[in-house]
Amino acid sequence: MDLGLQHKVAIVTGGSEGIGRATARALGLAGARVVICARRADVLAKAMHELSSETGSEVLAMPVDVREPADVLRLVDGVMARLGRIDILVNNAGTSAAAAFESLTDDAWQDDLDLKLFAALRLTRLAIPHMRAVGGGSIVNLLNIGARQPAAGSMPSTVSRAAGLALTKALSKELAPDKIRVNAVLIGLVKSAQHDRKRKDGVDRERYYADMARQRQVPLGRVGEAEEAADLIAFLSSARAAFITGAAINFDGGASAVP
């Protein structure tokens, strides 16, 4: 299927690793040419390189830290400095982060709030009028089930993503008559750098996911892929989903209770 992405220009934060990175491989295979971008320098200028072999596409990427509007800003005077437009938005960059409510302080509000929040706004905001001027655009936002479904000790991220939503549906409704297309995906469990680091040393990593995917109860019977994740927004970000906007799409395996 052809995505109708040739030419378009994506940023994808968060996109060293997990689902960014493979978003960006998707983007790229599409045609896109893709900026990735995340704290971590090394690993950064790896991912670039190997996707930009992988998908032969131009890949760029930055170094920013997405929490700080400076870097955030020059995230995007970069990327209209070298490529000259912005299409494409992915809201990626993001960390899971759950506690007992009386044990959060305001530092650790604020900084949730930060990275999962506060930097969609200002990334936002900034590349809308680049979108305008090229006639519209696609933003997705990165959320995950909790968001319309939180349960005991799953803040402070919950409240975050569910900020998030609304956001996401607010904003498809104020942005469509600029034909800029606003959407969510709302990420169960799938497998990620985050949950490798947990996995402890002589344990087999698929048998890992598989007694996650037990204990959770995902009806399908597994973790998913960030390479089906990396799908699902493509596609969002597509030609293809020219009538799609203010759409919130569960991806966990029918795990959620709320469709």
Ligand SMILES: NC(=O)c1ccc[n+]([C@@H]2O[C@H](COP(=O)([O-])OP(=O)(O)OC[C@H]3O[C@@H](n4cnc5c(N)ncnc54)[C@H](OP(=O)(O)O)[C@@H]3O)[C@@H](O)[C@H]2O)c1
Given for the second form:
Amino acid sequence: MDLGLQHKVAIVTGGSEGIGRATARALGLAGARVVICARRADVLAKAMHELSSETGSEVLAMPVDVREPADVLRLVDGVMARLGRIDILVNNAGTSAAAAFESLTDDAWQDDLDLKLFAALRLTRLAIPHMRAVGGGSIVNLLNIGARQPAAGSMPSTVSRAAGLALTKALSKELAPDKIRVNAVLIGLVKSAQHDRKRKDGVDRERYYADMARQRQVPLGRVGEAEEAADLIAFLSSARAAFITGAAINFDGGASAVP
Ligand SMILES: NC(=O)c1ccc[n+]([C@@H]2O[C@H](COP(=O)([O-])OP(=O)(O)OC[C@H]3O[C@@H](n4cnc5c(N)ncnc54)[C@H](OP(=O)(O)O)[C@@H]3O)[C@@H](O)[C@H]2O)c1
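Starting from the form predicted on its own above, please write out the structure of the form predicted together with the named molecule.
Complete assembly follows, chain above in first position.
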């Protein structure tokens, strides 16, 4: 399927590892020029070089902490200065944060909201005028199935993600007249760097993920691949999904009871 992404410009936050890196690859393979950002400059630079050679598309990298308003502004200004347009924004940067409610300090709440909510809304606000200027665009927000089905001990993440879901739905209505589509992908369990880092030395990676799927009782019996999530995100970002906005799609192997 031709996704029609040639000459489009995409920003993928957290594009150096995991789902973000796989998404940058899928968009690049479909012909888009891609800008990835993350905090660790060495990991980011390595990803940029690998993605450039793997995709044959232009891939740029900017060290950015998406929690910092000045960094986010520098990112958008940098993309416009270097590539001159923004068509696609994938708000992906994030990591799990789940603890008992009474153990959470104001700082822990603020940090999670800064990473998962304020980063996305600030970046979206800055990207909108540039998307309008090119006649439309696509925003995909990465969330968690807990946004619709929050469990005990799942905060602050599920609260930040529920806010991201509301942001997605409300913005999709507000921006539809400008042909800017806003969708969300609700992740269940997907193989990525954040899970790999928790794997103990000597434990086989496939065994580790098979045990995880069993413990979390994923109906399809496995953990998702980052590349599979990336295919969905690339599709939602593309003209093939031109009639889809305000959708929040579970990517969870059937784990969530709430569709
Ligand atoms: N994998 C899952 O099972 C799962 C489940 C539910 C939700 N999700 C969500 O899906 C998204 C991707 O997760 P993943 O598992 O692929 O994560 P990952 O493998 O840990 O990759 C996270 C990426 O985000 C970047 N990042 C983290 N904090 C950042 C910050 N403050 N500013 C800029 N970049 C930042 C990381 O680079 P640096 O560390 O160098 O900044 C890295 O590139 C996240 O929003 C996550 O919450 C994932």
